Amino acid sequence: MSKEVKFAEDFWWGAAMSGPQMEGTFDKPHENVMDYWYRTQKEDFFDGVGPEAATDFYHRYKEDIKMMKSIGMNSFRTSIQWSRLIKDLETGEPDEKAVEYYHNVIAECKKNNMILVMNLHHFDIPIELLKKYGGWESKHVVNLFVKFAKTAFELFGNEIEYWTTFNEPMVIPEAGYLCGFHYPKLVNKGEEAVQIIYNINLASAKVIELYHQMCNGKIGIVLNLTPAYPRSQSPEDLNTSKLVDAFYNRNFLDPAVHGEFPEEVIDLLTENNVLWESTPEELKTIHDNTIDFLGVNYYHPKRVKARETKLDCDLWTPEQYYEEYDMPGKRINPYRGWEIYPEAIYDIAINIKDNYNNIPWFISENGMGVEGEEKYRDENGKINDDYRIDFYKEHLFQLERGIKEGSNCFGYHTWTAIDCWSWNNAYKNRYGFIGLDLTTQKRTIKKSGEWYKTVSENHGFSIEE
């Protein structure tokens, strides 16, 4: 028996991408942290592939935007690169080639009647600011980010209706300072991570304040929400999951929507003498400058349990309070190692409705990375990625459930439109509706892209119950 999954006629159907993962490094006045990481430690990157060409959106944006429109996308998100737009990082003076490029991208979106969401930071701080000031540990860098945003708003602020300040800000302290996955590849640097969390929240609030002074559109933030599910309903596991949720999700979600940090996090950090440095004026800025809308990136949940073995670490880190729980029977994407759990999108939708003022929000990323997609190519050269279609159907089904119960979700963006460079994973896992031949840069629409067009045109799809 089939069920109709339906969305509003003005619902956003699109995809997300980012400058550093799509454009290539052409004509940039500065290296960002990922460019530098690749140049100095190529062995960290799958097959040694770096960002020099990436998907060459820098030269191919016209055909790419047209192709995205052809598969039913009415919107997409990308980013302005700090390291591309700004020539003088201290003054915020722009680079003229970059100004022309971004004006052209914006014009092409308007020509194709595509809603553009422009993000300001996608893990791509200029490396000079990390080397010279310690990156997001520094409040001077916060102020330089505000100068960058001011330049962007002066140039493009009223040409684009939707802006976001950061993409997945928790990844910066988590991957770079706690887990060592991203450059500078530090581990268990909890005190530094905590200050970075605070400083990025401050930077976001300052940019939101500036935007509302200068422009007439809407500004938000994009957060990767990974609901923390406890191993059991025991008080120990429940308390652990609440603490993990507070640290990894609510540390950005609460300030963004409510203007305040979670009390349990402040209490925990104070008790351990690792609370961030703040001023009353800064906290007022965070309190008074909240988002207009929220972007939610969802890929997988967190499964946690109360810590059973003491963490062997002399430094403070949130991991001393929990352990990952390997839940028996969970579904896994074997290529990425992530759990597939569509029901979490429903839980996120209801959480936003009940606890975050039912703020307008959209799924800003959701996707399935698969290695070796060539094996699914047919005799006509098309990749038949039915697994991706099934993945999206399941997640959209859960999203529609949340919307029917009143959650104020207005769109769905996948990751991503065209196969892109994924940091040190490079092109190992492909995510796009449109396949990319790295050698020729030829683009080919996958079966999922054809499916997405029908979903957009019909405002939904049928699913077997």
Ligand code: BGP
The other form holds:
Amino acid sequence: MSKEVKFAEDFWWGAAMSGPQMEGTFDKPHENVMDYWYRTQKEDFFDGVGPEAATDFYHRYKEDIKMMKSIGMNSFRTSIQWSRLIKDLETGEPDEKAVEYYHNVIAECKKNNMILVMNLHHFDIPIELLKKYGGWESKHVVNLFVKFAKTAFELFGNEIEYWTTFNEPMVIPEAGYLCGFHYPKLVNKGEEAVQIIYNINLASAKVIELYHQMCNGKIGIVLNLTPAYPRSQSPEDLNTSKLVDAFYNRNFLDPAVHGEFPEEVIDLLTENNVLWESTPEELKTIHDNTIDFLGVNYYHPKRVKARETKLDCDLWTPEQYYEEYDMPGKRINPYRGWEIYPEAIYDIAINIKDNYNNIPWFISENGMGVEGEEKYRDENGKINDDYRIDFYKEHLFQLERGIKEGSNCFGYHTWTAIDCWSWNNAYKNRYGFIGLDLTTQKRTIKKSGEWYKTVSENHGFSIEE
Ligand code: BGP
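Since the one above is the form predicted on its own, can you give the form predicted in complex with 6-O-phosphono-beta-D-galactopyranose too?
Let us now look at the entire complex, which starts with that chain.
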């Protein structure tokens, strides 16, 4: 028996990418934190490959947008790099070459009838602002970000209908200040992480306020929602998962949608004397300037248990309240080490419907990175990535279930359209519908790209039950 998995006729079928991972560093007036990290610590990057050329979207955007259109994409997200658009970081004065480049990309999307979602921050703070002011720890940097956004809105605000302020803001404190896998590679810096969480929420709200004063489109945020499932239904495990959810998901989701931070987080931070510095005016800005729509990046769940051993650390850190739970029998993508659990998409959909005003939302990233895809290339040069098609089908099946139950989801973006550079994993794991030969920059459509075209044309697909 086969079953139809169907979506609305105007559903977005697209993919996400980001400036720092696609464009290459050509003509940039500043280095971002990733550019700097690579220049100074190349050994951290897979095969020593950096962002200089990346996928060379900077020069190839015309053919790339056309190719994306040819695989059925009707929308895509990318980002404006702060370190490219802004020449003078203190005043927000733009760089002329960058202005021309972004105008051209926007025009090309229009020409191809492609909905563009433009994001303003994708882990890519200009390195000077990190060195000089401590990056997102500083409220001066929050104000400089608002200046950057103002310049972007003045230049392109009414040419683009959909904007987002940040991509996965939790990754900035988590990867940079708690777990140490992104530059500045600090560990257990809970107090700093907490201030960064607050400051980014403030920056997002200030930019939303400005956008609504200046432009007529819609503005949102892209969050990595990682449902926290408890090991068991014991009160200890359940409380642990609630706390992990509040800290890692709701610390951005609640202010973005409801204008308020989770109470249990505020209580916990207050008890431990590590609450962020805030003012009543700032809290009012956060309260009054919430998002128009939400982007959800989903890759894998988080499985947690109550701590069994005390964390050996004198500093305050959220990790002292939980341990990762290595669930027996879980499905894993061995290349990335992430669990595959499509059902979480349904849970996210219902959570948004029930607890977040059923706000309009879309899946803004979902994907599977695989190493060594060359071995799946056939005699005609096509990469037969059936595993990726299966992965997408399973996730879309769960998304459709959520939509059928009333969740207000309007689109699906995969990560990513064309294989791209992925921070310190560089080009290890490939995610694209379109494969990239790193030495020649030749692009070839994979089997999943052909499949996506049929899905977009038919507004869905059928599966065997
Ligand atoms: C998300 C990021 C993307 C992208 C993706 C894949 O967290 O928003 O920028 O990189 O993950 O992950 P990775 O590149 O680490 O394999």
